[in-house]
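What follows is a single chain, given as structure tokens, in the form predicted on its own.
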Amino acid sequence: MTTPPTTIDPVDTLAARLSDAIRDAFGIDDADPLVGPARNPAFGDFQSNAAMPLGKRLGKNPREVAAAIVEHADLGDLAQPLTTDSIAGPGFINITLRPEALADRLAALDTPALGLPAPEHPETVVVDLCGVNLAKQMHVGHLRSNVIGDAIARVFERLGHTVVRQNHVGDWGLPIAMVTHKLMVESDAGRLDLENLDLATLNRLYREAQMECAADRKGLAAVRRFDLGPKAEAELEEQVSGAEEALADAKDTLVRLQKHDPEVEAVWRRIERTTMRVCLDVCARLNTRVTDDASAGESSYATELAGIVEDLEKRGVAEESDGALVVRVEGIKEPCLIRKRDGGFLYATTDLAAIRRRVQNMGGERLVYCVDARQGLHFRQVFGAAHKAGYTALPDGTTAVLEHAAFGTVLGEDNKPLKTRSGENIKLDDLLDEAVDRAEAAIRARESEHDDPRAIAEAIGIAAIKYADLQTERSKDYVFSFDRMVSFEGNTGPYLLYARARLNRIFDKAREKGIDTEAASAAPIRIEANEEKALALLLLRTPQVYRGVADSLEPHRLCAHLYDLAVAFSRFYDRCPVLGADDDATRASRLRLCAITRRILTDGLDTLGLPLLDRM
């Protein structure tokens, strides 16, 4: 065997051999050789298209120009050389790769890193996600910054980087001290049991809390204006009253448990343990994960925030607008506002408190976070801000990269944002129990023989929601179907465990029959079928894929990976044997392909939090 090559993927070494050539050629060093697949693989595998643009940029004939390129390049033992034969069309110039050299390729990425060695410089990242709020449910507004966010802390890991969970809940301020204060009535009344305190009677609390806190000014200004006479004034008046009352006593409590008021605070640990218990169990069962020590409350900022204050305003970076205090940021209109009016602070005091804790004290060199689309305006005025401030600033004297991965909506089938029919917001439990429902369903109907097919299905549906989510391009709006995330056909989950599953039985198959299956793994590799080429460069691409999605924080990239592999060797097990392969090399050759396929792909849908199933 030749010596191991330095760069996996072909598509890295053609284009570092073409772009020589360009130098050479026409003296030239920032062409790109565009190199791609071949539109038509009956004339190679890849195809370089820069003489076209080249010839644009210099004035020469494209075909001349591809026959200097051609002339100077030295593509040694990868592809077969380049001659005038090899220019097609206006000038694209044709490469067949060398099957040997594929075969050299597929033995360096056989290796337990599988062509991702540990980087040289390994950072360390945070990933802002998750994202719940005590005293509320976890419903499927939070689904696609669990799945999506612990998808891209999985891919930096899986890349070697140091990876900081960080699960921002909302547990501080004026709603939160509402439903502290409602429930220490109700069990002063005797009317509940905190001992025993679950989410859903925590969910119906806080709803009554908001409600009665909110007064219906404008009601009792409308009927004042109409004159609908003293009864219908004097119910408003009332209502306006209580919520009055309801509000002073909110901020009273809210007072009280800033100051740590022991009677107060313990009823708002209760809160929280019966929130974030719940939340971890949705998590877990979701396989994203997310712990009690990744979660961070906005409390644990609190002391913070009169600091921070305090360090922009006395630094210049803030100032004071009609009484309250900003943060202007070069080219965004709207400034970032730290402290109303009133003194009081803001989601974005809290998230500057952040940035600095997660960038000065957690060493993060790079933050991502994974929050709806909607917010964008709130991280560019936050970003801005914080680059101002200085917290960005790592003691190397490099700066934090602070990076918004926004996603679209989950949509209905009515394409308006999914609820229920009474128009709430569905419970992301029972998302999930209907996806696994769906799954038995299927499994029963394809007359499967499992000793669980609870479990199994249990896998298969939230494999099927979650992959459904992934394989969306993340800022883009997606339209949730459970017929379609279900389905074993088809770029979905259940597809992907499926394939994977039926590379489990062919090695099942091949030590049934007595075969060697450990020394196929270390058998010479022989790339001969068309078929057995494609699955080889697709495998070659592995690494590339999994930095793309590091670089662009697009997890749909690798599922479409994923995806085009699994097709790949489902027409390679179709049309070229395996365990029936004309004789002992070819079936060594192609059982090591089946088994780097296996490993690739296990690989990826562990990166992607997929829950993994060896038979189906």
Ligand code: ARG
Given for the second form:
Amino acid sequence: MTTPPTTIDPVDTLAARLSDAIRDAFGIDDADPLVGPARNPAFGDFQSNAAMPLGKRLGKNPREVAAAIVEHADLGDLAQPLTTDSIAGPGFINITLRPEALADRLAALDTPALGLPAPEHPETVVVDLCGVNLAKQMHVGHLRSNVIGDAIARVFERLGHTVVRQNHVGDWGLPIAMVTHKLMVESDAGRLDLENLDLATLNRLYREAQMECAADRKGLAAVRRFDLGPKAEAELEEQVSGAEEALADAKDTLVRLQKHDPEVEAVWRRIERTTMRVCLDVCARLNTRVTDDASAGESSYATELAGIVEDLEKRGVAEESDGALVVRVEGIKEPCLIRKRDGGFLYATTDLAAIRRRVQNMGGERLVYCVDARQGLHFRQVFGAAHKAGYTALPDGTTAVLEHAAFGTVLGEDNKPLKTRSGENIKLDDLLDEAVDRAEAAIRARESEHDDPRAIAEAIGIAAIKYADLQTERSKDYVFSFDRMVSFEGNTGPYLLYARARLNRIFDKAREKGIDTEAASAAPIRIEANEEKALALLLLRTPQVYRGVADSLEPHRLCAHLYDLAVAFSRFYDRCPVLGADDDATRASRLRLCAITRRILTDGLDTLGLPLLDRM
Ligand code: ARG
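Follow the form predicted on its own with the form predicted in complex with the ligand, if you could.
What follows is the entire complex, opening with the chain shown before.
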């Protein structure tokens, strides 16, 4: 989905007009007009550096090339007309915007759609996010999947597309059967109260069940090879046979689960409810729109897998390899494994079924997977296999686009994946609690008065964690630092919340002074000071930033934009008195600039999924 350039951003218009001029002058339509901010503001707002590379390409003097561009360029009422005086140095073209053009465009931005009218052809986008696993604590990887996935989903919604969120819960297969069986044994022995199961207990039993099923066959082989004596051998033999028994029990439990045996299913349901309650609570606390409806567990595909595999085998899409069934994907060495030698299905088999459902039942035209980068090979295999199988074909003859919005690892201060001191996954709730505690300490240190500091701290803490996660380039690892993220200075969530609250205060003050802020919202805009111009240019870039996020699936671009905007606003506010402006017209114009900034900031922060605070 490539989106057409917006017409509201003057830089885009300049680039388009200069491209036209280059085409008219030289018949070249692939030259980059190279429009950027003026290196010396005394000569204009922007400059085009296109003449230098073009001169080289055409074997002409760049100043002559510049003259030809200038002659053919029609910048309309956007900028002062270009003349030979606009050419400087070796062939730079200086461009000065007309302030009225900026004002007109700001007025056009200042509509309910904020420069993003509904698309002519809304697309259906399915976003895979969250992806928790039953009986396990959510970890920071799930935090990223949630926070980034939800922000991506919100951007598509904001652009007017139809979004379906899918929480692909790991709720099926042998590991789940192991813990289900373990729970049944523990409960039968009176050691476990199933009525009051909590996730910590569940997670412990999950690990125990895994250990019990892990036969130390290598250990036994080594004992035999090195003849380490009958005692060691007997010990390990017992462990291995015990593990084999536990594994056999788990397999039996899986079969019963697949057959909907009521006794087994009841225990599985408890596991599911216990895990999902915590998961959905965390999502609600994080302000991510992941609900029960959006959760489709792997179990929901269980009955489709045999049919899919059979179909792929019959059509020759899949082939046998070493007793297993695989789909070979062009360009990838490792084939996609869809049935094991023992007949079992895999993670990939379920994902194939999910793609088929998402495209064919949900009408997904674009499928986005917000999942850890370490699953990159898996998705390349599955995407390739799905295309080969024809599961991505849409009724109109086009093919759904599948993308892995891969994210990097969250690291601790030691640069290793973030864990607790004892090496375990950090409970997400604990992580959020700590951010909130630190936010509370930070606001108490600022000694500002609040009715309910804990509620404010909650929003700030959540915003801090979410923003820190969103603000780094998605595919990169980042070091988790509470100190940095809860700071009110720099590119942080709290800083942006504060910037918005400060804008609110300006309007409170205006009303206190009896200024008609409603009238200001329609006042003529006058762009005079450099700070006003810089702010206006950033505001006008906003629609393009949203489109860029949708194209690249990179929410950090919106973060950077909002931060730049907050900084530009701060400079404007320092240099250009608003309520204390010299005359009413200036004050009204500046108030309107404040109002537009506030709307864009509010819209942007909301689109990122940050909790907002009107007063701070
Ligand atoms: N449950 C998986 C995990 O924790 C993530 C699921 C991602 N989504 C998918 N369609 N495979 O690693």
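Quick caveat: nothing in here was measured; it's all calculated off a predicted structure. Numbering follows the first chain given and starts at 1. Whichever C-alpha set is largest while still superposing within 1.5 Å between the two forms counts as the rigid core.
A movement of the C-alpha atom of N40 reaching 2 angstroms or beyond is seen between the two forms when the two forms are aligned on their rigid core.
Annotation: Cα of A88 displaced by at least 2 Å between the two forms, core superposition. In a rigid-core overlay of the protein, G160 has its C-alpha displaced by under 2 Å between the two forms.
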